[in-house]
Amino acid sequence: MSGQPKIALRGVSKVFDVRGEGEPFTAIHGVDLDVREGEFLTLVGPSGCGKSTLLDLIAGLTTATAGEILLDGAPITGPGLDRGIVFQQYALFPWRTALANIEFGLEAKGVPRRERAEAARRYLDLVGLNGFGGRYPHELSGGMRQRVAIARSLAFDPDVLLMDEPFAALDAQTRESLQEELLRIWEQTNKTIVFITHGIDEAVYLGRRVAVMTSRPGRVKEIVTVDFASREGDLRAGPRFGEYRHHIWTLLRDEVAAAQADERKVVGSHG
């Protein structure tokens, strides 16, 4: 159907039941948001506000309280192949190669063998690890484990990828190799990806739109849409990124300082 999301939350709303606790925990509420087919979307916010909560209930691992969530049209009603999931964690198998994780997805489908190990190999040369198939995540830098992570995420060609903070743990060079490494990944595949971040700079640079939660319960304050002229040079150090930057901290500003008020409210009572 014709302008129809690739995604689309309509009233979204996640409790939990917290032990111990006589009130449920709500980590979203009312959520609505529509990403686009073959969009990269960055969804940026304070500790706490539901992101990753968020991005668990379109990949499946965890049901709605409220509302509904639609793939191409259709609810979601589990975790499926056509969503890709990477996570800050590197979630790799150490008892197998670089190649042998990029297989695991490729198995689950029943690719044989022969067309696996090709399609291995070709996903570990997008993702420039060309020569390394052969290494145990252990011989592997911390880059380069999230990039066979996400070659693993790709190699069972998801229409959807779902990244949460996959960068948060590597230095600042990796972070900004990966970053430029993704975004070449994204315009050869045009999948969808949704992406969490923490750091303003990192939705800027990766998002095409950029979704502003606010503090718990966390709700889409505002959508930013991300255009610049040209991408080339260093974008980071230009001024229209820098005024992008501006107006979403400003957005974020208030959040952060009430999910902080919110967090010493907790320690307080437990103390």
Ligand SMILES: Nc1ncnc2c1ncn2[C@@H]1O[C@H](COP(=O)(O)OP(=O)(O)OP(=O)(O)O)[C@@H](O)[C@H]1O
Second form
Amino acid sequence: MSGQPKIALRGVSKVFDVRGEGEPFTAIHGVDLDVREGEFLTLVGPSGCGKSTLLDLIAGLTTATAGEILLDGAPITGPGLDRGIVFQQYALFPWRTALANIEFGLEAKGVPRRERAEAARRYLDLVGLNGFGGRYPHELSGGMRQRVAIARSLAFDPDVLLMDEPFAALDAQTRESLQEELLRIWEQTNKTIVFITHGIDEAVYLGRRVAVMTSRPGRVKEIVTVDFASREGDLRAGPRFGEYRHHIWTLLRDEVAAAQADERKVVGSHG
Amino acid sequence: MADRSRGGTVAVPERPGAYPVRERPDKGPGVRVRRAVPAAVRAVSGVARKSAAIVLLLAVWEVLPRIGVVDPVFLTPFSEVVVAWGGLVAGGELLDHVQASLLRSLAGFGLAIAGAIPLGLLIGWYRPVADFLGPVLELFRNTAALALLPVFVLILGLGETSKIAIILYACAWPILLNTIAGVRGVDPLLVKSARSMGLTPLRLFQKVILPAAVPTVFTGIRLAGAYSILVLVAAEMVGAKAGLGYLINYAQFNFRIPDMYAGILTISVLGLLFNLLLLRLERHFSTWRTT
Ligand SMILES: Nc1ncnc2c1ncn2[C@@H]1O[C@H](COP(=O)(O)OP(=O)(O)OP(=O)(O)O)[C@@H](O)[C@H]1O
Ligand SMILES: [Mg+2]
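Given the form predicted on its own, corresponding form predicted together with this ligand:
And the full complex, kicking off with our chain again.
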């Protein structure tokens, strides 16, 4: 089984029919990507290149126009509890307390009440929110909300965690502590994680591989394997980190320029 | 007054500033730390400030007829209205009228809740139903309830049925429109999040759409509560033998002007209390709503 990727995308394209516009809109085109079992893959690319679209496809929330997406070798037919998503805007249910939010997926899974409560407490602890279980989302800080959202996705024990810029709305300190915590959780739980980010630093720090996408229609331009001899100390300050960052920055620079030119063209054609 | 009984115009969910936020001087966490005496003084002065306008209004009501600015025959001084009110209470007459009125209001209001919420959920959730019923709803919501009163009387007669029906009709609109708005207004990201966890449409409705819509639905219920009292009076002015609307109309007809004002006062207080009760209920069910 070791040879089979956890998630495999083969020539995946997604075309949207935009209302009021004659021609269809190609968000991603011919994406090939393998995500290995238990790996932490980060995904970077210019804004609008189709990263979120790609994640929706893997989540089964939308269907591909062409190509196939395999999970453990079987085509994805829809959403399921074998994959959990964490959104940038948390997407917590405001009428549920932190604990009740974490229980949500377990309810969907049909786990009995007692076990549900137990599991929710465990995952609340795991994300370091012991004592905040009874709070409603609006009574929590942004960082705490995102911890709850992560706990909610972990609680129903999916094999794959799909994260769409989960830390983008947080301040630098909170972001760094959540990054560290996420790595710790990943090491403890052996989940396969696909993590979208705009931050090159974040991509290099978290990802064992970094997939760089082209401007729209998005494809995978290059996959950079990130390998540090040691992760002790201030990883971000080391020369290796700088090299990876520069390499990815160079890959992205041309794509961002292309994306901006494309946006101007689109705006121009409307004005 | 006639304009306010139109159901359709007030369906927009209210913003927090739309009605005055009442202070609770004895319950704030910061207040408890301070000494009790100033807190009590503040509470009293708070009550005084808030009732100042009412006291002023009553004073004007008392004084104007007494100094002859208004004919006291048409505007009975407030103190005499209170006396008349006492008489009506003592004679047991008022209780009968209040009972008759409340029964009609609550029946119409309750039936409106029972009917409009399910219908609103259906319209809000199923596009085809909305497309089908949309134009009819648009037409009727712009027809004042009281304009239809003669029609109700013609078809349902002068008895209880037509009175309860017109109250039901007036109450149904805010509930219906708010329920539709509540269902439609659910954050799509929450729906997406729930869907990503493999919820079936039915469970999605039960676990996301319904709870998310509850505060908006309750706003509709509270508005309906107000309408149930507003429309009541008009309904009872036609062919009723009891009820506060009947009392007001009958007293005016027989030139028992103090009794008429006593009836008006009763209905105002009744409406106020009902609204306060529903406001409490609404708050209780929307504690999680921050904005
Ligand atoms: N439902 C949709 N209908 C039409 N077009 C869409 C839809 N969803 C996304 N798009 C378009 O597809 C393109 C890719 O969108 P997507 O959200 O995947 O980009 P992204 O890479 O996540 O961008 P960002 O980094 O800004 O989040 C965008 O140009 C967007 O306008
Ligand atoms: Mg995105």
